[in-house]
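Single chain ahead, written as structure tokens, the form predicted alone.
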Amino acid sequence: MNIFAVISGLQNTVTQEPFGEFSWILNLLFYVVFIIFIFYGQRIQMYVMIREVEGSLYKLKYIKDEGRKTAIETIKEIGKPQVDPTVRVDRFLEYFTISPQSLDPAGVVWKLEHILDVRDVRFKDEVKFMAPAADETQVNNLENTLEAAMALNYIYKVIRHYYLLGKKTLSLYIIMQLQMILPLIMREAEAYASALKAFAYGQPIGDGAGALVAAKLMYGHEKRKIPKDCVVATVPIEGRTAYVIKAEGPGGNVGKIGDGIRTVIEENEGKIATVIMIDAAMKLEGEEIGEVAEGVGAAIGGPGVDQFKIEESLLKYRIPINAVIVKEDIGDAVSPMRKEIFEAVDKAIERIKQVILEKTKEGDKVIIAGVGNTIGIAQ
């Protein structure tokens, strides 16, 4: 809107009023406002945006504090610690992971895997120390709970950093960018808050759609452990032999699906007709929650280590790979599993059978890998 046109219009309106003898006061007021907007309009706009960011920051702090409180109470309830775990939880929330140096990218995947392994062991040791009475499943759930609380703590600190920086330097551009991305940040924070409660109670989450598909397929069949934190069952499907793989549940765990697939491929000396991976995937706005789609490639998220291993193993024996995904948004992925996602699991199984019938022949061996956090989903 053109501010000059607005002021001019208002001015004309005032001068047409019957009590025009006081119009000079209003005219003077309009000119003062006009001059203020010329010289201080940008600053006034910035203060308005700062107030909006402040409101979101207070909400983020509340969500972060509630997350910390839930984590501490869950540890006390399940772990039965002898001493108050609050100090140790606060220290856990400040942990960080430094990515490996990638100036020379050769071998960076293995360096990243090593760092992630060290991180995983360190986290589990910390949880066992804080919650000595917790069993293995509860340790995994508590670790996930603390990681969700850690994510909330990190989001709050990053937003607070840019808010204080923008306020200190009176930089309109820092505050403006912060204000623009805050709706997305708040959505992510609320998703982590939901995830924290799901992890604390050991409930299945939307991300576990792939794991639930595998659990349904392997139900009633003998399972065995394979590296690392994974299980496999040999299941006859449509006249083929299917090796169904998932992370070992029901604790919060994603396993190393890459190692699991590689192990089964090597056990069969590469004689696998196809690999089918099932995972939850981010939907676009306008798409239905629980919509099932299929394609090709390794359907797996995370830092990329497992995807790298899977692709290397497949390339070695020229094994084709197909993917079936269940669409959901970030909030659904980390919240307790919705009915639409649960119902989509049966549709995904039908798609898998269809792919097997179309892409393989009777007597072939196939691998079906259900990817995702298996919290609340046994095998």
Second form
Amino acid sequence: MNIFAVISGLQNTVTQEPFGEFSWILNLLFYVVFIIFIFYGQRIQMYVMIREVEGSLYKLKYIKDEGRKTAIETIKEIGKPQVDPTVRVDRFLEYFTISPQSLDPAGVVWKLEHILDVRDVRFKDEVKFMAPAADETQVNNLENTLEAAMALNYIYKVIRHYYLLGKKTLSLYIIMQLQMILPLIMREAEAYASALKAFAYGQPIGDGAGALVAAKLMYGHEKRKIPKDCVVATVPIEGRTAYVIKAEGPGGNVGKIGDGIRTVIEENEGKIATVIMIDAAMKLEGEEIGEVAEGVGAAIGGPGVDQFKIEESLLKYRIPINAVIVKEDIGDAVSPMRKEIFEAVDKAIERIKQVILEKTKEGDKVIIAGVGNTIGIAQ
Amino acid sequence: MSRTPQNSATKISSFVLIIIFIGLALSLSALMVALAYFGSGNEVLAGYFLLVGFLGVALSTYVLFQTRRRIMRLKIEIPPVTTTIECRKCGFKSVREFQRGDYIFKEVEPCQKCNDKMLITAIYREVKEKLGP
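Please give the other form, namely the form predicted together with its partner chain, since only the form predicted alone has been shown so far.
Full complex below, order starting with the chain above.
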């Protein structure tokens, strides 16, 4: 049966009875709407998607502005600057880092490390200039706050770019890709938004789970500084000697765990029975927050420089490496630490002890490295 | 950050609001016309106007509530963070709201019971999961 006949029959039954002589208007309306949808259906769909992206963009702009405001307020409150830091903050938010050329990949890690070091020093100098009254811990916290604000600013600008590009070219595919990826981006932006307050106040964040494990293990034992921004304590565990390493807290700091592990290995001339790394890791949807899992390999995120260094040092002396992870999602990783993650720290310590008992002998030396941002966690 | 924001992200276009209210007014008029048709005995037309009126009212109120929800969604809510302070000697524990400058393993005021040094042992936030349908 012809589709037009079906539609015609349907609308006749609906319209002719009550509207009598004016039913032809409704007939005409039905056909017009039908034809419009045949030719302009996709365009209408695109406009709906553009509106949806626009709504999210407004939200991103709000989050980004709040981030900037929080950063400025915190700098004014803690740093007691003589001049208004707004202009400097705005300039900071636009900072960029160019990754090294990798056409000839040999040695690229060291080039990347150098650029990251330069970036780190530049950021710290900038923060010290903006907040002259801030102490070392507060400088680290402020730097983290500004970095979260910078991330929000970048997310907003990228989304705005594709939104405007899609609108300008009326490309369904640009708009569609943007609309499809937006829920994930919004989650990330919201996570950074809640991270801002945590950084501004110096609250421990979910990413600090590994650092907290190390802090709990080394509390009450003598500590010494090792390169770079790390601390190590010698802790007797189950008849073994454990070198517990973490970034130096309680300021926002991830330290260079790679350098720390390498230093301890070299100090002991490679006589290390095993290395155990603890870190927060992304959970899959459906997995429990704070679930503790165990595996092998260097559990460390970031640009990869530290992972490279750790793997190099381990390979040199053929040292086995074990990993214990605490599962959480992106929102939990950068927002104030959830109770479930805090409680998972004790479970992770139990797992570490179990690994030590199973994989090493009495009298062995082991390295336990708690990876993550140690904001709000001393040692 | 938890206060209601007043920037461009939360502004509802006055044009949209006018359209919603015009739609609402027209729907209410349709309901009144339906009543008039009922009075005059034309029940078929009255039924159609009633249908159009109800649909219009439902649609306008839905759109109005949606715009309100958009404002509510834009609030960035920061859940309260609690600090647990513990006495290592007698085990006395107290929980209070997080204060700037708190960090885990910070020594704070002396214990109320044994006068020994107290320590911040935990800082975390509790999230009450929303139950699904």
